[in-house]
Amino acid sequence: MGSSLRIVNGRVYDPANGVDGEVRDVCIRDGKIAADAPPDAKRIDAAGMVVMPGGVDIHCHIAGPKVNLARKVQPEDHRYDVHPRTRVTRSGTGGSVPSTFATGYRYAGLGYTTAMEAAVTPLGARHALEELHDTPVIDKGFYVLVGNNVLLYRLLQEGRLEEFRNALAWWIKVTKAYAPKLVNPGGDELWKGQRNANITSLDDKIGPFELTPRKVIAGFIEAATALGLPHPVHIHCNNLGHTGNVATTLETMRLAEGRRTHFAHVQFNSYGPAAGKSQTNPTSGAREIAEFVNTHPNISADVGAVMFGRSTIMTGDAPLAYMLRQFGGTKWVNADTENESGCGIVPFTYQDRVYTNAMQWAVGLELFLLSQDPWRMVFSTDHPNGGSFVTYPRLIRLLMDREFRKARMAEVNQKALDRSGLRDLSREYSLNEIAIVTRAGPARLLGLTRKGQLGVGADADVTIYEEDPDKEKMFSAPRYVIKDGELIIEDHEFRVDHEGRLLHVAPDFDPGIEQVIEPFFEDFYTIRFANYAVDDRYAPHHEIIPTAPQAAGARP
């Protein structure tokens, strides 16, 4: 662990334990908060900057199967953007996907020491592993992908709900994952029998299941729920991109009734009807959205904002990935993962000109502005979907500098402006509501209790930022970081490395569900059953987060 040190004169911003910018000493004892630091503890004066938690990044796609194949084909991006090697850094590379080394070190150097990969096949489990265990400085974990699951299909179908608890229990428990994912319910599976199938309403039954997406989201949600997860079932809704969804996630959001479900990248899912004569122009749903997250506290969202710029879309919902290949050039991939799921990759820029991109773009900045509670409605672009995280400055400057915002919004097509409400809102983000967004939300709504917090037993993940009127330049290079009580980043640059751990969750199951699922990989999977489970040789560093299992049916 890190030596002690005491952190002075700094603004402190803690909105977990009521701080907002006073200037009051932190103090870091054996990698964690403390009351108190030694005599001769090294001092830092963070006189004129800004003390905040380490920030989470609690959806982003960074390693594993699919994101490797998004850097191979682009070796364009990688050419001319190298992270180089230093004599605490290894070098790596940048672009819209980077690699391991450069994503680590590029987040810590943001100030972010945590971050959730967020669609990961339990197939691709040792893959996602091995990249996170090579991705330095921050800790991760990842989200297992299950929504297209044959046996969990099979299970749901035939009402065996406890038996479909049990599994959903040991897929999550023997990949080391943190929580489900459910990607576009029923779609992948519709899609791999017949193409350019895919899902269009919730009650569309899925290829030869007597099931329909409805069914399907509620037993995740109800089984989750019961294994009392961290972190409850992550949805990327159905109708992703297309004009007019916003009908659909609404109805997707009612099937949670009263329980905790977190909804990704909500802005991909916040489309109203066509403009006019247009059949596919979409006009603006957020409010509709905004509205509804804000009076239902049991439903929480990462917005998936957009930014211009280069961008790589990196999917489980393949049949998206199909569709969007005809608008981002001439490279694509859609990969099937055996009875798991899909992928989908698309190279693509978001252009501001363009009707679309800037109707996406207005909907992200809508949402974040809508939000009346933004412990429930946090930080995210997707990246790299909507954006790098790299951009995550540029759109904290979006939502904190009204003036900025509107000098941006004279520069986009403006019927797509026409189309949303962006003209009508000037709020300005504060700095306390930054540290929720990006920092103290996320890591509730991920159920992690010692991040996003600098109060007393805390993991001693610390950024401190000089301040600046320019909150893009302020949030572009933090003057110091600290992980786990040691000193990364001192005067903008690395002083050491570090390696983060590995964070997921081990719920427990009857072992009997064994015998109902080793039968199925003997007969329909290319890897032996015994061979499946990821054992703790791929998590050398790794802390398992408690869950806390319900009577099934029962609500929070």
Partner chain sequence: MSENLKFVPHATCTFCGCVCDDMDLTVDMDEKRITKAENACVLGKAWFREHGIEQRPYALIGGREATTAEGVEEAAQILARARFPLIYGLSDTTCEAQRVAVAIADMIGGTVDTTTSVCHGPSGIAFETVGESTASLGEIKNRADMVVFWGGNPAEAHPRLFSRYAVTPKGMYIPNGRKDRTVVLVDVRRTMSTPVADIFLRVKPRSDFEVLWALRALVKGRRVDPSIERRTGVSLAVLEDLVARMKSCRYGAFLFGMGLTMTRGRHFNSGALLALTTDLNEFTHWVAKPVRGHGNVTGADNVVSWQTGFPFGVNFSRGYPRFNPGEFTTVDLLARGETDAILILASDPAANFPKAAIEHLKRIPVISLDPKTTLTSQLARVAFTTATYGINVGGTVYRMDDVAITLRPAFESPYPSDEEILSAIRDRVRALLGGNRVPAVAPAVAAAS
Second form
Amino acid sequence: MGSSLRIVNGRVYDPANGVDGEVRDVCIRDGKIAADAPPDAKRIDAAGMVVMPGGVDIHCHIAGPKVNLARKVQPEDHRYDVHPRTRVTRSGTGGSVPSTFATGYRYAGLGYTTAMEAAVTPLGARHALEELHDTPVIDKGFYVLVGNNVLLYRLLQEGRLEEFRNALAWWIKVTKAYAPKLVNPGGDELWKGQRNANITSLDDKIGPFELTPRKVIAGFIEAATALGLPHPVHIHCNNLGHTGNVATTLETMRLAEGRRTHFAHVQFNSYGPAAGKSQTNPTSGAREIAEFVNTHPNISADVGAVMFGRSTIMTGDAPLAYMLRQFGGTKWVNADTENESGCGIVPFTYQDRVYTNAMQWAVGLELFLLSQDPWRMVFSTDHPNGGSFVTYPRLIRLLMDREFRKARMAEVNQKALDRSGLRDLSREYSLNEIAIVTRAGPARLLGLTRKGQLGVGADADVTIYEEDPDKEKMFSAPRYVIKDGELIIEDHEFRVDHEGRLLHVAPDFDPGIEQVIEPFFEDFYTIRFANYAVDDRYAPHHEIIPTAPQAAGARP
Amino acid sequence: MTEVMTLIGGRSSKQGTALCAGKLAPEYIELTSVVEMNVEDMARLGLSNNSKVRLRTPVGEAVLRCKGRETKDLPSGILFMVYGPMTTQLMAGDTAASGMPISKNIDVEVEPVPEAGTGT
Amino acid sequence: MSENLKFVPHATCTFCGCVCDDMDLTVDMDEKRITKAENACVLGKAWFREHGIEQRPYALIGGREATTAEGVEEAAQILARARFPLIYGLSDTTCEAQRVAVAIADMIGGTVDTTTSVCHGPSGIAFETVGESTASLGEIKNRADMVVFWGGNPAEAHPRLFSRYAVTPKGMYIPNGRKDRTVVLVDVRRTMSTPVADIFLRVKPRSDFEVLWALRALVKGRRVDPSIERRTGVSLAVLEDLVARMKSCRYGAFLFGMGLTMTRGRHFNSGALLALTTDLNEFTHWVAKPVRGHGNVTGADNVVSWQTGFPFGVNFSRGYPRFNPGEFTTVDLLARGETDAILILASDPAANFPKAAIEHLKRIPVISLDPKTTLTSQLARVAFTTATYGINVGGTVYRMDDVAITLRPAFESPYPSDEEILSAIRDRVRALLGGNRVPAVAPAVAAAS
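Please supply the coordinates for the form predicted in complex with its partner chain, as a counterpart to the form predicted alone shown previously.
Below is the whole assembly, all chains and molecules, this chain first.
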């Protein structure tokens, strides 16, 4: 932490501070970006290189119970993609669901320094934190699954909105989560309690509850807004993956009514009605979704692009995984968590000749290319659902290099391409826009004011890429990666190991809410209430990001 | 005379509680030295409760005391005993590339052991 | 009994995989003894009663009393020198200790294997081939109106599986508890568990696979020949009745034991059961759960998996994790005489491994960590006395359904924890090796070959 660095001669992309490719020095002191560095500071000559803040992944699946099941179920996916140890770093395995060490090192190896695990059951929080502790280099956090929570449903159903808000805050705080996550709201009760049924519209009745997804989603947006969380409700919409789901997605977006709301991997929720004679082959709904996001500044989204090749479907949306099982082959994992969630896992391969897969690929690219505000339509593949994070450099090239994109388009299912809007789009992303969608934008959406930027006082998470006309090559292997001011990767090699921080929030709540929650535990959980909250030992290095009321009150 | 029977290794709650006290305690050693056998099989072999019996497999043998169980609980031809130092003597090291040695339903030769001095 | 009593509520029992966290303990702090364990089953009561502080040497080196530090030095020397070292056990300690154990194996290029390989290892292999529909135990408590126990004897091995989780408790959609559930038990013999069942299927030994496969066929509407009864001891009519009930229940759960994994068929048996569970989901909701033995064997599976990608039997000698049951599993490594040094963490293979494996243990340097004297510690070159997890040591354990729970130790032990000893060994080995041991073969070459 004490070391100082001065990066000179590099072209700096720091969109949060309006710096677009200027050659200027970046100085680092005590783990932060500084105005200057002492004369004896180590100098990095970045001539011919691009300097950016470290990447920030707003939505990925890298740690916790479902991720570990997905690892365990695919030994064949690890065997061909090993991650050898070095003198200073641990070994691991890769494939679409890498081991924890490989995950941290590979993110760092792409120039990413922060990543958010996007779906952890509250009961699985302790497990997720243990894995995140073993995920090196990067800072990390997770979103906690609350959208099918039975007790929260009961409070909402009974109109006990203040208690609902307090209970939500309690759940976020005691699990050390970063944001509330909704996945296919209402779907779990039908899946688990009604012979594997599912929600089909926002107005379906949710099993025995006097509730609908519409009411649930609105309730969460309301409560999270009141709590002033740095990142708003993070929604995986109903009907994800289904042909024609664009209508459900737009309806859900309208429920936000001007309040900040984030929509996860919208590509999977941007499919138009079936095309031609087919009952199932979707058309593209990208234009409608992009237009809605463009015109509603309260809405943000990550794309969840699909990249061809091996992936793993892993989701809290258990009925979806069950549906995909018919295409996925032989293995299917389902895991129900009491009172909280469902989960499904299916190893999956996206094939460029398959109509639906090609359409998904095209829809993802369309969303990027139709977006008018890169700050609110940010980069993700919903790793590993749409593809592994190791495909990011290729996705960047697809956005930055029209000729490359065209060549790739020629190889995919042409019928699908005909019914997408991709052929009409000739836009190319600039380096500045890439810096926004992969760094500055996600950091801003997360409310991480010291990340995704290189202003004085920012976390000294910096990536230096060697310029190359081949953007895939350029973004595949940064020359230098600096985390908290420490030179982790130098000349493409790991010099030291590093442990990043857990980023979480701790919203305030009325302690009286525990008297409401505890009896429910006695009746319906198999773990005692007193043993449920996760203590600080699970976050040895951590940073609490304040909520709006906490920041306003200038709490320590 | 010998007969081939099927030996099931398993656990019992007594074994579980004795285990906590220690596997070197006399109670544990006693518990793991008894084989349960169908009463009709025992009668046929001339055995009674506490008689000594030798179990043998291609890898080893163990001498145990037997204890009768009614047919409704333990069918003819089946033996049960709790895992312990004695069962290890009978288990083969091969796992058929699974990591797991066959620990239940092992074919064993059963042979009564005459006891000196008892006259039976 | 002294007056100096301490009450420790919400403690966790780590005797078996049920990992019940509702133990209310009374501790005699003068005698360093737990005098009462409220809510504990008969096994749990013995677990808490029998883990006082015994007067034992901190370490024994070749039978001679030594300090922990001397033991660490000797252990580190053995591990740093060994060419094909093995770290085994892991299932009766905290995840914190397990993480260090895997780290040592990675650093020295050894092998790490857990008691899973001789427990539900075959179910782990089956999981890798067909997947699994599963649930946390609370879902079974709250929803399961049909529960099938297969190849296990919970009444004696996991008593509270019946009383706390799966048979008698009332749940959200099971308001009347036991009365709202159909309970089926499948085994080769009657046990203490049999009386709990509404339906008992006694299958012939070594025919579980055939019964499961016949059930799969019936679920899919295929014809099964009545000769199935001759082969398995179960009539076609009984199987048909069972299938009808399985398809019509609301939420079904299999809880299966080592009656499937330790017998003919091994992972095929577990695989057949998991595949049957998947098949049943065409009709209604079904889950399956291997019933796990040791208190934190599920934690061992999780830790080894997240650190390496594989659940057990993992070798690091090429510089990265490789998994191959039969090659890197402990019984095989020992029975073939391949291992040249072994660290045994909280396990007693000398008491339950096949004879050939035990014979090899007697030939090589053994390092053991255990709160008690065991057959294994007796043949160890270095035997550490450790504090007992859950009683003297805090940390994390995983219940059989992957739910992680934080331990609340009852009183302090003078002995160090597994994690402390392992961390000291790791640091010393690192110093001896000058960092992680990187194989001479360049990793890129190794990876490609």
